[in-house]
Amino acid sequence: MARQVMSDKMLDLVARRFRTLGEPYRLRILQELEAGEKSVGELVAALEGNQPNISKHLQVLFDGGLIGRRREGTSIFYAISDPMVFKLCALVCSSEAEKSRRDYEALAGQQRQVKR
């Protein structure tokens, strides 16, 4: 398989996406939105957070192109606009689970050697 060389512009875009996802609270928001569209108030209640903090994170996710929003009366509703984010998260989770399994096996092997 040929190696894909990214332009500087593409590297900047990818780095920006990872920075956007680099905050655990934003990942919690995305997790809540995976089930479907929610208002700011619903997100505040579900995450037991405060409205200004959640709104700040929603703005970052919106600016990053991961979520969309629509206004209905005085309420703003947010939804996932790039479902690929969940595939990326699944890849990272799978990789971390595999790393943890290898670490555990290495530790278990060391413990067996110590007991001998």
Second form
Number of protein chains: 2
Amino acid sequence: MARQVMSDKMLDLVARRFRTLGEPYRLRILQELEAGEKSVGELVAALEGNQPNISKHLQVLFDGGLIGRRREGTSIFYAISDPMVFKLCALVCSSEAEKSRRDYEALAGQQRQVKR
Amino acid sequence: MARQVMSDKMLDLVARRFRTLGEPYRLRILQELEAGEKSVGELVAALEGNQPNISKHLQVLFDGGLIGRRREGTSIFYAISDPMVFKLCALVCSSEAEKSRRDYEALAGQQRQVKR
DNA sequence: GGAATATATCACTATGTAGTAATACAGTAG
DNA sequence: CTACTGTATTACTACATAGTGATATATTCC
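For comparison with the form predicted alone, produce the structure of the form predicted in complex with the DNA.
Complete assembly follows, chain above in first position.
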């Protein structure tokens, strides 16, 4: 299989998506939405943040195509539109877990052969 | 399967990793390294960037645990240390491709039912 | 030792963006 | 129409970081 090189345009798109996910608060919002769609007010209550900030993060996620929204009365409900994000998070989580396992073993090894 | 909620610490780690990948230039560096380890000089030549900037990006990738390095004479060779990044990119790429396919079809549908 | 090469680091500027308070806007109820 | 509720937007500050030229550090060669 030939190595697939991404075009500059694709690199920008991919980097932009990673940046959208590169914010802990937005990951928390996505986690809340994983259980099902929620209104802005429900998110504000669940995350104990202030409303303008959450609205802004929701806008970023929406612009990035990660979530969708629908209006119902005066409320607006947001929902995951691309479940891929959870696969991404799972991959990173397992990688982090692996990394800390290695770090731990390296530390243990260092302890074992400690001088003096 | 219960929904797995990440701790705040894990959220920070994951977000940090996404941010590390959220830069087109760093993705290009990773792409170059996918073919095999390269020295800083080789990367500077391949990417046509200036050396301090590339060294800085390499440092960020190194700190993030995505690449490793070894010295050989005065040169320093960098190499991928966590191939997970390519799985991540592949996932995002396919998602982007799917998204643009949907956008295209939505546009085509709009054309079909154009008014007047 | 000194010169040359490869890389890292520093200092600085410019840009992006998170957080936040105030305000605007849209929908609903009376 | 007015008051009220839920959400978005604006204006601003603070902070992080990408790019860049100058400089420091480390290794090899003489």
